[in-house]
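The form predicted alone is given below as one chain in structure tokens.
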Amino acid sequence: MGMARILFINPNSSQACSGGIDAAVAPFRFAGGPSIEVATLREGPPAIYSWHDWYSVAGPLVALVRAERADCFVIACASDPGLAAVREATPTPVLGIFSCAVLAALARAERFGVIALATASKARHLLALRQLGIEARLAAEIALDVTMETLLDPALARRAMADAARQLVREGAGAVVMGCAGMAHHRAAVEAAAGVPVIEPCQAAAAAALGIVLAASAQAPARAAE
């Protein structure tokens, strides 16, 4: 298992998100268990704000994870960019943490709001809500509409992010999914403002990465003794 490998990809070329992705997953790091490593894209943006961002690392992702060796590959981008496209390039299982962090959101509650970067961003979610078929249990979605690097600022958005929480909570939502993967360091503070379960996308896919390749060890010794 400690050969086992992890491989998120932070599709923007921040390596101040990257760091933050990279913290974000850090508690699921166990002696003994999968490595966890995160990659940033070199050619991405710095950050995903347009269509045209989101439609433009599609080839350059294909062509890292082919690249790269891994049992799951992870897009860091809290609106799955370029995941149908790298999961026809590779047979490796590749997650997107956005469709992650709503799956788990809606282990816990029947509706869900997401606190979104930009009013831009709200349409590419949508788009990964209909493709999951689940569009109808969004209860709303708030933009900040601030810069990464004001998400990344320990204080300057925390404030922005924990009044969006609490007026998700008003119109319905049971869990709160943060739509950015520079959203991390805000989680604990978000989740006691609102009162309901905060899901922070890279985690919620850290846990399910780590889900995929520890069944496919528990499997391995079985094949074997066919």
Given for the second form:
There are 6 protein chains.
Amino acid sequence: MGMARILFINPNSSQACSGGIDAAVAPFRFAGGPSIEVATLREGPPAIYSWHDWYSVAGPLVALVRAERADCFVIACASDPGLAAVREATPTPVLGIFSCAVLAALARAERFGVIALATASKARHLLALRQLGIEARLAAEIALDVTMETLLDPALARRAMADAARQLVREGAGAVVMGCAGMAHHRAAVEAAAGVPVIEPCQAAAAAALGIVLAASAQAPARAAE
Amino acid sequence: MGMARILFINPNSSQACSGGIDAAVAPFRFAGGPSIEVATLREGPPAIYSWHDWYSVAGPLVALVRAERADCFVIACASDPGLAAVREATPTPVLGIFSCAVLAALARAERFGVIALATASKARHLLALRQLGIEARLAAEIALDVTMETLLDPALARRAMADAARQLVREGAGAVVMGCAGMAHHRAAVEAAAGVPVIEPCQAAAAAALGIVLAASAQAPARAAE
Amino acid sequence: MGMARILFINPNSSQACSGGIDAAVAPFRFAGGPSIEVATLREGPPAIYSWHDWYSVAGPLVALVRAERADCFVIACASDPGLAAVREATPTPVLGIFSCAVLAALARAERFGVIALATASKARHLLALRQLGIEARLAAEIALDVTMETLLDPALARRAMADAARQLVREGAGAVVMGCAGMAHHRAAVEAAAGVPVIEPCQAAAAAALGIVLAASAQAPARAAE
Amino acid sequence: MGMARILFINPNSSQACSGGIDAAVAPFRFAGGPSIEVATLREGPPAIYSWHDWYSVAGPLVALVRAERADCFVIACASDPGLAAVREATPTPVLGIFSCAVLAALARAERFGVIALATASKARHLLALRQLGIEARLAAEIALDVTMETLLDPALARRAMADAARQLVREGAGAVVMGCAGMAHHRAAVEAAAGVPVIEPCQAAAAAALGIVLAASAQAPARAAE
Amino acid sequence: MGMARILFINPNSSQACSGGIDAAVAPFRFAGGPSIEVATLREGPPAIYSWHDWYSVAGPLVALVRAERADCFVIACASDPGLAAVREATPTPVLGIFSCAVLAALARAERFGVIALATASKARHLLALRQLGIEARLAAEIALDVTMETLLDPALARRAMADAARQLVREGAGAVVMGCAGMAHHRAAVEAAAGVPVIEPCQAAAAAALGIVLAASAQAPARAAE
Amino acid sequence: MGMARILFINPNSSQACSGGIDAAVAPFRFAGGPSIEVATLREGPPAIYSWHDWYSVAGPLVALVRAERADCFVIACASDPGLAAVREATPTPVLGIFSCAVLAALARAERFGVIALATASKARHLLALRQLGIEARLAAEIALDVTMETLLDPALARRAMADAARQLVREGAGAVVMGCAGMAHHRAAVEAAAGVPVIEPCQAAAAAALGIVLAASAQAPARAAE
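Got the form predicted alone; any chance of the form predicted together with a further copy of the same chain too?
So here's everything in the complex, that chain up top.
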């Protein structure tokens, strides 16, 4: 079981973003446990800003998955790009971090809110929620729409996210989903500010992936014996 | 972080059932990781057979939770009894294994099926699905309604569950939820038979609980620094 | 038919509350008609304030119902506590006053509003609406959250309820449900203030119970003749 | 209060049908209680067989209501024809028997079935259910589509309805609505055969109407005092 | 195919209104194409102001349709009055302009808004949306509720509609439906002001009717050959 | 207005398929009307068989749309691939043929059925229906899953489609959508066999596109005058 491998794939080409994903999932690595690695999609755009980006990474994601071996793949971008194509290309379980995050939110609360980096992401989040059939449980979604300077300034970014989370709680959210990867270092602070569970999507997916590979490893003999 | 504790509470008084829960979550324990323990509700009925049982365990569950310290409580019965009361009684995260299982199924497939031990459980499962807002994603639920002899005979029980899972797939399920605790040793075999992901509820909840405590532990300093 | 008996059960131990229920249903008693009585659950809490209370009364309600004879039982608390357990325990029809009230509202208007005594009740009301499948018809719910002095002051209580009802109408309610028992003496005044039907839940349940027992009594011979 | 009047309006011109309505509501009359009368719409068609009939009775219904005085009007045809127009024409409460019946069914069970006289009625019933927002709670609808001889033969009609009710229960109905007026004398027998509550629509509406007029009469003084 | 005929029926008796419909559909006439004509329902009320009006035109509409020959009938009033009755009366395709307009909006955007002439129309629009099953996609509806002088003053009417459309966009509408016939001359200006597609209902129905008759005409030989 | 141009884009590289689209929309061309042309996506796969294909055509579609001038673009594949990306890339209206077809079906009937060429298409159709919010109106979808020989044999293909359409009607469909392009020559025959409207998706989109460009052209002066 120590050989089990969970592969997060950052579908954009930003190494900084991959680093953020790696930091988010670090607490989910343990001695003797599954390896959790992060691959960067070199053919990807610098970020998934547009629908064009969203569609365009499916092909390279499929190619990467076909070239890799893992016990669980995770598409690590908060609009779950290419999910259906990757699932079609491999029998290995494939998770999307946004789906995992909103489902983790529903395990904690009746209704949830989403913090998006930019307004443009909202339509893709809505598509994912409608696909999951849980659009009605979205209390509200707030886009930060802040400048890159603000995002890179830890104090300003944290304050912007905390303000958004508090506003989502006022609009009925009993849990808050961080609608972008790479912000895990703010999670606990935003949760403390909001007073409700705050879900970081890479961590939600790491937990779900652990669930799959640990359950599978435990019964390999039983399965072989069938 | 090694001190984090996840406490599964079996709301019935059956030690055998607690043993089944313990076996299910064993793969989720690792050196240096959170402890995962199973408590048995002594005041509980031998099993949650009826609505009366379902309501009656809420009080004892609240008392137990108030007397224990944990970083995450899990109510380990596939109808999530007492969930709202327990959440009201503690600031600690509280999960229900059925909710966790169906949400894990939705992370893998469009529609899911449920295998119930007995017809009487279906109404409680339906209540939980309606609470979560995902009733429309239930492809079908099949009750085994087999004798205790069949259940205790490993080969017969496995065959009954595999037959049910295959039938659920024929009715549109892309994933199957085992609607009762204590059957984890059949999970892999049923999955192999059905050809779709099969979710054992204690394991789904163990993964979700790990997600909560590992994410929280990682950022304790950051939170303290706020 | 004069022997038919409708038994309202106040699941809290407050005699004052039972008195309010009795006053609410008084207009539904008539010579030669079914008796309508109100029992107080001695083992109940002083009021159903919490989820813990909500679960805890199920057992005593079942015991009371098993010890009584009636042609229709009514659980007279605006969160329908223990309904499933009581129904399971007796072949006699069992009604919940909140369900009856919102269904009566839907017979009069497209969308309805609910006046709750306290914010804590809203989650239980929402559970009931989701169970009934009519959550989408809730225009809004407003909690009074007033002090006990205000509630006991007839003029202040009436004004608070009238204000809430008018606000619900502004938010789209075509009928208003009083989300607590014991306020029947304000019903007509609130209705006059709001300009839309205002439903008192004990009265809605009394009407539904009359519907059951009068229909049943009429055909006893026919049924016997089958 | 003895002066309160509930007026059922049979929107077709059949005196036999009005007689059936009168028989259905007879158990709801009591000494000192509201009068419950049945008017026949002379301008109506012999029966509401078609959408054309459904629309055409609205005008005459409005005229009749404007010429009558009542404390509650009930449109006594199981497709609730003209309901919106009549409500628009009078400040007096107006009920439709089909709406009342399905709401009464929901007060008793999770899902209900409907027995229609003829296939052509199903579309009108579906319209009403969609208007109420409870289409998802319809387990199934079965049309008898029997000859008039069968309908008029008490034993044959009863057997046809009992067969339909049993089939509806097999398809998931926890209560059954008789989707036509004039069959109240079969209600108890069909209920005994089906083993679940069977709702006769005129009786459901009579109960709802009693709820309105008894609640209103009780507080006339209070209201006057405002 | 040049003989195909699309007949719009204005269900009110206003020649001015029929003229507005005629102007709206003028761009859909072309040499050698289907004739598109507008009939005025002489028995209709001056306008469909009330539910009474809505029901009352069904009978005369049926009579008119039975007396006419067409390849497609269109009921040209923005609450689709009499639609079910007319469909029942003829095998010829029958469209309602409101249904066509909201479905055309959904082909362009996730959510749409509706501009109503008067508040009273909103309930009828809501009925139609619920019938279509797309109520959840209505972002908002705004009633102009302006005086006749304003409506007849081109500049004032256009400004009122543009203001409403902009407000609907702010409330989430990605397309706007003009909820009344006869305002086609404002469509382009309102669309320019709102920045999202604006749908005129007669034009949406004209397009849908062309779709039916052109598709049908193309394959008449094939069909004959069956 | 004669200069208006509707451009259908076949997102696969099959000239035969483009020919089928051209034949389908031929009846929508008329002298002096908008030109209706069909472009073939050279970079596209031979057909949209997989999710991989579905994602992969978005980029080339965007490039093609940026290089072309039209008054309305139509993506002519029955799973509406790339729709969001193309809409993002141009201010020109963009339609998808599947969306247009199911919305046209809803303008004719309460519930519709879909005939798919292959089982693999069903998931993409379901995604589109969920996006539109009308999944609940799908009576059923049947995949032909026939060999290429059957598809190319006119008599066999027609019989297979007619059989499927009749089956969909038995399962509640009041209209049938042909879930693939290139079968327009069978439309009338299948409609005759099924007895309900049968919608060919390219024709439904052609009608919708005509609606957009004819409405727009009519008011160019008015818009200019703003």
